[in-house]
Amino acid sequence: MNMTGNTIFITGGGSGIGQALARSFHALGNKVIIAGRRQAPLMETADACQGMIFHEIDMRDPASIERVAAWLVKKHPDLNVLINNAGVMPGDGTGARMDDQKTLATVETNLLGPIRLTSALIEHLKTRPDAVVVNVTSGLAFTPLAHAAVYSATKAALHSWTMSLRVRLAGTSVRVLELAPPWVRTGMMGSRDEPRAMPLDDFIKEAMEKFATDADEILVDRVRALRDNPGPNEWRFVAQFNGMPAQ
């Protein structure tokens, strides 16, 4: 994609990779635009980048997706990226009962919400040249994490979905871009101080440099390994990776 020259909407961008994201792109003159559902978190980032604009969005309600829509078209009608990067990843009770409203809340914001923004923006991107859509999925769209079997779920759905994108917008001017992160230390579940995930940095400074390629899927070399696994041995992989003995 090109690197300069964009107006870019970014979900989640208060914190975590989206802010990453949105501070790098913003860095190299790009027109950044940040969302979220806490105001207080999007209003520092955009401080500390003069010219960054943010605007509350809750990807849960589509209404709200609906008017933040409306109001980029209408506002900033020279806007040619989406980047669909908010998510929520709580632990499951994946094999016992299991809390509705948290399953609902993770399938509603990482799949229904990229979708819904997808769609309510799609018609207006497809009249920008070198139009880009990001969606942000994770290595566990490839290898689930069993504890968090739900977020993996919506994440290997975003990807299929991805792909099925991609088909549809073929002759267009929007690409379809994958961004699939390893582990990083960000906020989610508690990984800022996890030595056994990517540092941000460097996660960011890798993907940055392969955005800059024509590169559909958008993979650090830290992930790859969760990338490549299906095949024959898929459950083995799995198990091992969860911790359990491969039968």
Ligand SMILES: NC(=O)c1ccc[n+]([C@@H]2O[C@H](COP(=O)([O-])OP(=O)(O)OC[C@H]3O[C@@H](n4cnc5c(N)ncnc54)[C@H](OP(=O)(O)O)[C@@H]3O)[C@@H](O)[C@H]2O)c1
Given for the second form:
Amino acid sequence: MNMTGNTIFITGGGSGIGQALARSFHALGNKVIIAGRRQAPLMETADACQGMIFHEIDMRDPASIERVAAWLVKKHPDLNVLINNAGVMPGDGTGARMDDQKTLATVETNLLGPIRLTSALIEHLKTRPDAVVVNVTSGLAFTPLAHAAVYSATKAALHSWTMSLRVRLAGTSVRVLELAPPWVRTGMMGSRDEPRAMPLDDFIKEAMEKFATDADEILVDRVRALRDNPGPNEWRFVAQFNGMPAQ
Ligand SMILES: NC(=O)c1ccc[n+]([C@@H]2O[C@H](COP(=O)([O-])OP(=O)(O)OC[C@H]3O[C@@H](n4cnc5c(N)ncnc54)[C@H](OP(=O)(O)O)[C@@H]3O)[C@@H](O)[C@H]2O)c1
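Output block for the form predicted in complex with this ligand, input the form predicted on its own:
Below is the whole assembly, all chains and molecules, this chain first.
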């Protein structure tokens, strides 16, 4: 994608991967608008980057999504890049009685939210030359982690929907990209100091290099093993990945 001169809306831009993407794209000369539920981290992030704008959004709430989309089109009609990054990853009780509120929150935030926000902005994006939708999935879209089974399922569904969206938008001005991170050191699942996770700076540096290419899937080397989970041997791979004895 073009790396400069864009107007970019990033959900979940007040922390972790979204914040680091916001800072990197801002540094390259893009106009960046970040959004999330909590005002304080958004304000802090935007204050440190001259010209960065923030807005509150709740990706679980269809009315909030519609309001923000209408505000974007009206106040920032040059918007040409949407990065659906906001997400939650609670452990869930798959295999036992589950907490329905947790399941709902995960599906609404990670899957319905990006679908609804893209839907609300897509006709606008089609009017913009060089428009891009980026959906942030996960290596777990391809190889599920059983402790976060619903999370993994939402990311697999978002991956599937991303491919369909790419098909449906072929021949328009809108490109559809997927950023599938490996385990990265952010606040998600308390991984900020987790030595097994990829340092955030290293991840963003490699991801930004890949954004600058014409790749549809932004895959850093660390996620390759999960992404390349071999089809015919999928179950054996998933079982091994989840620490089950060899089948
Ligand atoms: N870190 C990893 O290892 C990893 C690996 C693969 C994929 N990912 C994906 O990368 C993305 C970013 O995650 P991260 O690691 O940067 O975690 P993070 O720091 O926890 O960021 C998640 C962001 O999503 C926002 N958010 C959550 N629920 C929301 C809602 N209902 N409405 C609006 N915003 C909401 C949060 O802001 P508020 O709480 O203020 O709303 C927060 O800024 C997620 O989609 C995640 O699934 C992360």
